[in-house]
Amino acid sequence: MSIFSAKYRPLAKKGFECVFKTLTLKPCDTGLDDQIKSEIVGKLLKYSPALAKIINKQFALLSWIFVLLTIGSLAYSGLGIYNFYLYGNCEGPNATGACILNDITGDYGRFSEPKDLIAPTTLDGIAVGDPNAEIKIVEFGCFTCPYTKKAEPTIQQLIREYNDSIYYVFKPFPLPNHNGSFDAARAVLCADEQNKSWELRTEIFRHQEICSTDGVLAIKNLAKNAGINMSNFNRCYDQNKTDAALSRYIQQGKDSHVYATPTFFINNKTIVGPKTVEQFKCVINENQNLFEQIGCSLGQWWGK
């Protein structure tokens, strides 16, 4: 951090010179190592003479450890940036979550349009709208994923505005790194047997944090609040009656190469991550005039 401070920039310069010489097996003659050692040992003497003695004796070894940790940290950070540029995730193409760069940049997929995603071949799932509608939106989402929750208000607005002009299908795709994701997905599928899936999913997204921490107990309480017949619900849930359906949806997501939630397939186009209503409309509205197309392109370019 001293690089960005005029006061400490000379120390940074000495530090880089010392690291370079150390890596090339040359002695560090900048005097920085002696200066740092004396300051550290001097301060430690006030609190622990024994520890100060150890630091003074093993300073070279400790310096090497910190140098290697710094190099490893920089390399790992570089790998994360590389993966994010290519795959839209710090951990690479097989990652199931998002990374901090998603929030910083506002991008939840690749910088270019995802080319490896494949639209699912079926429209089975938790659906609303007209199955014969020209525009079909299929979402793979995780009920305890914060990004799926973030996209939910946008989806609800689109359903209200377009009404029967679109057919929306939600396919549960629980992620192992999100606590309670499988329990929530099984519960919503059980609720769907009573035509109460929308009520329960609303409750789960509204109380997502509780579902992640308290698990099944919280989810069953939410099911009761959603007006679900609990006898039938408990029988369905406790006997794992929706496991086969959930496994089918998970396999469909894998077959579609879904690598982050939420992932949307809008006819033959894709959106990864929560986007604005305007960005969804740009993809939905195919018959646009030239000015609308330019506006959509500029909006997507600037991430608005």
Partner chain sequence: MNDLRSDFPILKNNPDLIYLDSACTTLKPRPVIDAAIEYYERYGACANRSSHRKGRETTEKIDQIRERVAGFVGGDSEGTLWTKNATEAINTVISGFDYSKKNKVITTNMEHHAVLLPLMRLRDRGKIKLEVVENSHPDSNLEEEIRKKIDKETALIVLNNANNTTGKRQKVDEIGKMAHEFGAKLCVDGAQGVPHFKCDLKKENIDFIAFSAHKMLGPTGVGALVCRKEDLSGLRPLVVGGGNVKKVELNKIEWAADQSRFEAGTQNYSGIFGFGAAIEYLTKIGIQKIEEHEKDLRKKMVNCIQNAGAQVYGDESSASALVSFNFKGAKPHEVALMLDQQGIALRSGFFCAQIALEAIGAKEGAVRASAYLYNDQEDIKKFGEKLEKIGKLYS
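Other form of same protein, the form predicted together with its partner chain, not the form predicted on its own:
So it's only the chain below, everything else dropped.
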């Protein structure tokens, strides 16, 4: 940051020079190391002359440790940026993260801090189960987001286990920074017209990478494999018949302040990112007894 300040720019310059020289095993002759050492030792002298003496003697070793730590943390930051670019999350594909809405174009109205999430007011979407069921789970998801994919087995298991007592609604929320996300959302909505959305959705998640790289072409192939009537499907898809619905879902996502996928609203509770079945259960049961609530918080804390 210091390169932006006239006061600290010369220090930053000396610092870079010093690190570079240290790395190339040349002595740092900018005097910065001496300056830092002297200031630290000078300050310490007031409190502990003995410690000051040790630092004074071992400063070269200490600075090497710091150089290595700096390189380590730089490399880690680089990896984070790479992951963010590739997976939409700094921690990479296997992390308990979520695909962050990186709204560079501003179409989604935000590229800022997450606001508080607000549960959607309507239950339209691609739905499974009894609309009168006690537990209602709404998911905003993006078909080409690896984290939405990662949450999929959990969702399937929950639907299986809770059976009739869950009403599950999927609202497509394609992220603009994920290739193929809009194509996939339209395709699943078209498949839903033929009641084949689950089949296509499963296929898309299974072949998520090709969908991202090859877009419509790959998705249509998957649709064919899923046993979808292709002439109806093509008509729906090519005539943009689902655009109105898709825009509606996106608007609902924006109104709910969704900032990452998958985002779940479980009755009025929220979960962002793929979590374990246990963690979902915790949230579902949360208003039970105190003991379970504590267990839940711990579970969420420790759960992977």
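Residue numbers count along the first chain shown, from 1. Under this definition, the rigid core comprises the largest set of C-alpha atoms superposing within 1.5 Å between the forms. As the structure is a computational prediction, the values presented were derived from the model and not from experiment.
> 2 Å or more on the CA of A244 between these two forms, with the rigid core superposed, yes or no?
Stays below the 2 Å threshold, so no.
> Taking 2 Å as the cut-off, check whether the CA of F59 shifts that much or more between these two forms after a rigid core fit.
Where the cores coincide, F59 still shows a C-alpha shift between these two forms that is 2 Å or more.
> Does N267 shift between these two forms by 2 angstroms or more at the C-alpha, the core having been superposed?
No: N267 shifts by under 2 Å between these two forms.
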